[in-house]
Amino acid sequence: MASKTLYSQRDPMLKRDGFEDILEERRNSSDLKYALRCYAPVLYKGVTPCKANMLKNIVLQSDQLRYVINQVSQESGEAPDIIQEEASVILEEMAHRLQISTVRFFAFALSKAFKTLFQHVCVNEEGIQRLQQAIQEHPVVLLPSHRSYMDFLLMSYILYTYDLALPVIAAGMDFMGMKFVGEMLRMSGAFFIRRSFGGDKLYWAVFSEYVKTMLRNGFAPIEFFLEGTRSRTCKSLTPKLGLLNIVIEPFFKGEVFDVNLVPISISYERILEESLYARELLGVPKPKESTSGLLKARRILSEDYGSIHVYFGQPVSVRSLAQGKVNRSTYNLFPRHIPRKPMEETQSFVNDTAYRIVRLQEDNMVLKPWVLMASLLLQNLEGMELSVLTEQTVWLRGLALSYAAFLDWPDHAPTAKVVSSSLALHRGLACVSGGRVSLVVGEPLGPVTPEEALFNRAVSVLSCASYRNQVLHVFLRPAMLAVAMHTAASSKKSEWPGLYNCFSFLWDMFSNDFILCPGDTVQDFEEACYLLVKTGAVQMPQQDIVMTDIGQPTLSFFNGLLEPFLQGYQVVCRYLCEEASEGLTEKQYIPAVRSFAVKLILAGNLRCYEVLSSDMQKNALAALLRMDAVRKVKVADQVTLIVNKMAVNSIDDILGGKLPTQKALLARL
């Protein structure tokens, strides 16, 4: 049964499923027998699996694609047969060719690899049972979080293990450059799409009809990543709406009774690409996907990457969600095969659905003790006594649990052992020396310049930050209120109308860095108040918010949690006001801001290494563009940034502690 509810305020007594380790059986039985076992998944309404060539023919003969082919033919002046051939070539390049023999090969190879890389791969079997039921009832769309290249291989491996229908998976064209491997991925269910289509009407028509044909007929579950790409920071990314629009459209047009969206949370105790991500964020080009690169990566097989938790969430019914929000009767006014731009209410619905699905992914992310330790170490870059780190980790564990964090803390294990085990697993990031814990900085092979030393330190900090970022969704709202309280008054007492204005400003400012559902500012403010009151950090007599005697550690921690983001955005504002040239292009922006930040750090005027992250710099620019403090102007082939220095200075002042101007109060407290 699919759920009607997408998201409700966090319930600390929220019941979540337990986990089973699927590697346990693999360690005690033959991998070859596992790979060659009988595989007979139950399909949607008992449909017969569709062969690849038959699927292509259905797509090419569809009314919608023929309509677009005729349209493109009229616009270009080329014969329809030529455009039809182009469509066929696009489809040939794109389409999957699922073969069970290739799936069995991957099942065998991945069993060997997973047992070497990971201690456990844990799956909530109740979620698997819900998914099995959902697949039989309505077309299913699998929406996993995306933190690693491992994600889509892991998903297919789990579904094969539980004898569920294997998904067809949207993958980037990058993988096509991998000789042999790219074709093997195609034969295990991947279909390849360009990163952007531009204005290519024919490509979009082929792609959308291919996906909708699979969905309408229920040939296989469809899998894609709402975030569009891997998150290099391990924070959830702003969802991309293109594919979600495509899979929901058949419901709007009455071509299917319902569509089940299944949010899936994949949590890695240790991320395979952790140092690679940090270097990418610091401007080192991403390595091109290649078979030789994959072979060179074999050295990771000698490392321990801890555990993976995969949580299959409650299937979400699009039909139930859309009730009272989208008027589907308007779709009857036009022939179904004629492509139409989504209506405003439809776009709003899809956008809201995407954000709330990502929130569900976040809520079911399993957090390990290390994410709490990383959060504390990043607020103490000079290092911490091991005893102090242990004590504060226990305190932070209690705070996280009271905020309904999904924390995997070993049962009955002494705290000291939990902390020492986490440090051992992440010994590449932190070490203990003389009873003191500090971040590890890569040892240079020879003499280094100050800039190189700074880069090595930044790699360490950004790698550690990728783990802290995993817990930010738990603390974000109360942390923004804590910053607002710090901004609003130096005393213990603050009136909540002013706090709401400050909270609302931060909410707007950081809505590219975090998943903040559009229109939820008031609800998020109320949640922040509720959580801080619940944990005794503040009291709310009448229309005031007052810090309690025991609230200082909590509010101080929360202020420290958001400090890197506040400083990062301030550095961007300072650069745009003080250093940016008149003709600054969008392409020059990130290297220029990074260079400016490096100078500040080397001069001793800045200690925040996270400012060097390209992700933070992009999100800061996106916020300034959204708030009309910066504009983009296209000149020739380049995009130039036009800075409103007065507006940017004003934003910089607020980030530095000045209260924003009053605006109409919407809170219902």
The other form holds:
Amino acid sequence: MASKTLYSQRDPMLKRDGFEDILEERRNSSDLKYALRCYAPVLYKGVTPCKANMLKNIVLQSDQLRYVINQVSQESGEAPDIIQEEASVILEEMAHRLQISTVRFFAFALSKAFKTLFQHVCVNEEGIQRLQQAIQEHPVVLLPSHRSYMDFLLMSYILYTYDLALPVIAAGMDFMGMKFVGEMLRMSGAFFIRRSFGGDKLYWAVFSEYVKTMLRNGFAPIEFFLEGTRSRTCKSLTPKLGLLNIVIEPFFKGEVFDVNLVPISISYERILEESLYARELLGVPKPKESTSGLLKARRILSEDYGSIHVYFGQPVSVRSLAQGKVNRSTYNLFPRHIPRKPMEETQSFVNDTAYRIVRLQEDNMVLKPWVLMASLLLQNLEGMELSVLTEQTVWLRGLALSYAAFLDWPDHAPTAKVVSSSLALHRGLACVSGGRVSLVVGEPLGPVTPEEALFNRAVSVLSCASYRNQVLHVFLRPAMLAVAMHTAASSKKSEWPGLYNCFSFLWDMFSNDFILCPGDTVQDFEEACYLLVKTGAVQMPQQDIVMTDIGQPTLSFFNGLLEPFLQGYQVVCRYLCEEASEGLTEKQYIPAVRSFAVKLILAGNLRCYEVLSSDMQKNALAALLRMDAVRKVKVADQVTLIVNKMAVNSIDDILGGKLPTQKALLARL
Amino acid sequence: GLFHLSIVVLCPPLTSDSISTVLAAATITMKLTSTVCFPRQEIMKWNGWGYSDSKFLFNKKGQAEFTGKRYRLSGMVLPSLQDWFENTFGASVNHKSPPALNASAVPPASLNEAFVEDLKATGIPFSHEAEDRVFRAHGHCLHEIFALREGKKFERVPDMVVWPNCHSDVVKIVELACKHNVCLIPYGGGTSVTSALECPPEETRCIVSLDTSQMNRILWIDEKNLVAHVEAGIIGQDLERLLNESGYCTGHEPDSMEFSSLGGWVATRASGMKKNVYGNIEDLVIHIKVVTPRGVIEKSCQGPRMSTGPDIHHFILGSEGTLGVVTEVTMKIRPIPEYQKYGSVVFPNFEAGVACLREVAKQRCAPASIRLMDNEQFQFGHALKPQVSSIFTNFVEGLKKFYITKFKGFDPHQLVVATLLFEGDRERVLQHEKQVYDIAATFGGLAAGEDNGQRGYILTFVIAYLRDLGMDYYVVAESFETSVPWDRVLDLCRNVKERINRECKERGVQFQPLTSCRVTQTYDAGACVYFYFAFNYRGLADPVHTYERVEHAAREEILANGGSLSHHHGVGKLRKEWMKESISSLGVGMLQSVKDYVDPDNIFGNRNLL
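Mind pulling up the form predicted in complex with the partner chain next to the form predicted alone we just looked at?
Full assembly next; the chain just shown is listed first.
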């Protein structure tokens, strides 16, 4: 159990760098000159850059790859030459062909585009200086957050601007569908990996050796997205470990002295893909990336997307992180070129590292006032008085700041001005009429079925939620404690152990939806207590946690903040208990939950639109699977879900506050 | 001519004042007077390396010179050393660290009277003079020499020193030690660099240093089987000199051979420079006689190889004085080689050099010695070049430098040099030489002459003297070694150097340290790597502590990179903490059970190894 004295180690007042707008210079000087200027970045320990072809040869002739080629050849009976040829084809499909001329083209084109789309592109220059230093000393891995297609072009653009070594970027193969653009991206440093290659040994070997070769030699910083894919919800996604494992392994094997991981937070004031994402989450299939699709996106160019903030975090040394956690000498008794599954110790280290990096990304995400307004609007879907919204936004700003949110609130501007300009920028989402602010619901042409109306409203809600989601990481821990207190109040228990159990249940339940570092439950609980006490929302006399008189607005805001998640998960539970048929397959699950929820909403029994989001549905299922309330069984080609109704039912009850946590835990046993 | 010259370099003192001669003289005196003082300290430094008459100093003109007459560098002026020294360490010849000469702070001897009485009866000479005791209380670790120079008090030194003259003397001493529960610490050449000679401070019994220097005879030579039976106290250079008189050699030439003893080699698993031809100590010994508290261990015959269970020699080899005293060794000898030739190859960078050594090892054509110095050591070697006498030599040197750096495009800050020593009959040496140079050429290696090769080996003998010079000017230095599989050599070297640099920075060392390494031995499956590490300690409160932390970190880095705990220095007390990790706790248990059986009362209580 947590001791009262051990509060969070995290500094609530993180020191952060200031920003410089890199577009300012672009607006005052020639883009062409800028694109053609001398570009001479300093590389790792002064290595000379490696030509793409030479790199391929090094990879194809590596001991690592030769070993796997022989292995595959023996297993399949094919001649090694043929496998070698296959490897060469894979590499051809994968490899980048970074060319400075293409980068210059993008530098020119993006300058034009950025100036039209955005007011500012802000970068913390101190972070750039740290990065420059790091690149010279150690192999560097750039780990940006991923919210938009723009991310990696933006990254390369910034590095070019500051005369830093251009990264090579791991990109999903789906880009390859766009022939011309795909090749352009390849020439600006992207290399392409298939989305899934599960058991394909050869593919894995080519891929991992390709990445490691670049890393070991320090030819270029490696860039990839820990989250694996763009977050459609603007919440950080739980990290994927494949590539991180690959870039960390050379350190464990002693092939490099250290590897520096650089978390980078890219915050968009308005995301280009905003409503696209909402539709996708609601089940309109994602349009296949195609060049013509991208061209259609040209109309986007006529809109104002506010500012972008890019924050280069402190480089994280893998060596320092691994100190005392991984014993490198366990790698001594096995040839280093033979692929091996990482040891448990290593796996948990990599997992932990991945979560810490994503949290560092979250910490340095810049939040705009609109994010606070969206959080309030979502708790008042029927709309609210502009004056009330303004007042509450100011209140929420204070709360956010005392929780160390990285809030970009305009200096010296009157609050009313801040609120109105936020509303203006997001006029597609919210409107003011008669002094009331409410969500905009897209006006469809022609007659509308109730389902269509519901769908339109859901798009607004999910779009709005994607802004609220940006602030969740700031409030998450105290908010979970607030929910736990709320639940406990109904069961008349406010003592530590009960509260902690409830908190820990929610922590576990939501660990697919939010970034909660494995094993940090106690620490997070302490942080939650610390923050709530700090802002005077609760007091902690002895064994109790008690709400104070002034704590009510805070706690009720927090309850409202997590309400959609609690409700959403409950809907999923109810569906599984009440409606799910025997042979429910994994494929059927999402549409089935969706139509179940639609029915409830239409019948007036549910007001939560967020449960329609496939993201929440997937996360809820993942949580239930993790808690063994649902099992996956493979029958023929289909994966079927086997529901333990009693367990799911009791989880539903706890989420609804009907059952204390301990009883429910017993029920699971 | 060249051959004789090189012998002079390798076996420096051919004059009559070699150590054992002096010691033998003392023995005669002793027999007459029986007040004993065996004056090693009369010809050797008491607070530094080697002979008292040989040392580096900066003369009044600020130029470095090496004093004495023993070495090829002796009496020469080394014009580039000062620049190198000042540039490498940020040190200045004007900042001299004052040597404190208060060495007499020696704890009083606590004698076991009964033991002393019984010992007197045997007639074996002994002493409890402070000088004799302090001299045998340490090896040559940095912290030991530093303490001596600073006049710091040793916590514990031997209470007396005893000089057995032969195997049966040792048997008597060990029996008496068991009878009176006295702690024995065998002392050979005193060149340990693992704190192995340090007296355990917690030892409450009387500690007796058993100095083997009087057991220094070759008892017989068997030319039919090419073996010699030798007393274990003999010093390396004396053994070679005496065997040479009969036309033989052992070929075992560890860098410490001027001062280290045969028994010490056995007790630490020593390795010689020319092991490629002659083998390491474990390959050279045919028979070992050891006196332990349980009695004498020896085998029944001198069969060249036996399948009689685990080889009991291997309990002795590397036992570091924890089981008993090695008294006599039968060891292989070889006829002196007809011809010897040095050589050197310059490579564009360390990677190419290592690749070449690996190939040489693969083809199993390594010369008697092949060593690869990194760029830092190459530059250091240059700094030790004596003043050139004629303009012409200088001109030729200049041309060579021009050819290598400009014409061949070698970067003087990248290039490395391998030094070679070939031995055998003339024709074969020349053939062998060609083979090695041909391999080197495929790795971009360029033959760089005999002289450079020879200079490399001189460096080996004088580098320990240089540490004393460094300490005069606020520079501390030490070396350590490891063995590592071929595929990890480069990674290990790079990571260890980087770790040292980083640790120094973190621990407040104000100047860039010197980290340098060389590959000194090649094997089928790996290599021995030797590191030098030095830094300017001005501004540090406790330089020795800082140094020790950095070395500790460096050792951890070595282990994490697949290197061994030691290739030939041994474990002593310095590296004990890693034994479990290195050989598993079961392995430590096996060794412990041998110790418990052979020496149940811990008479050999130096507490090394386990």
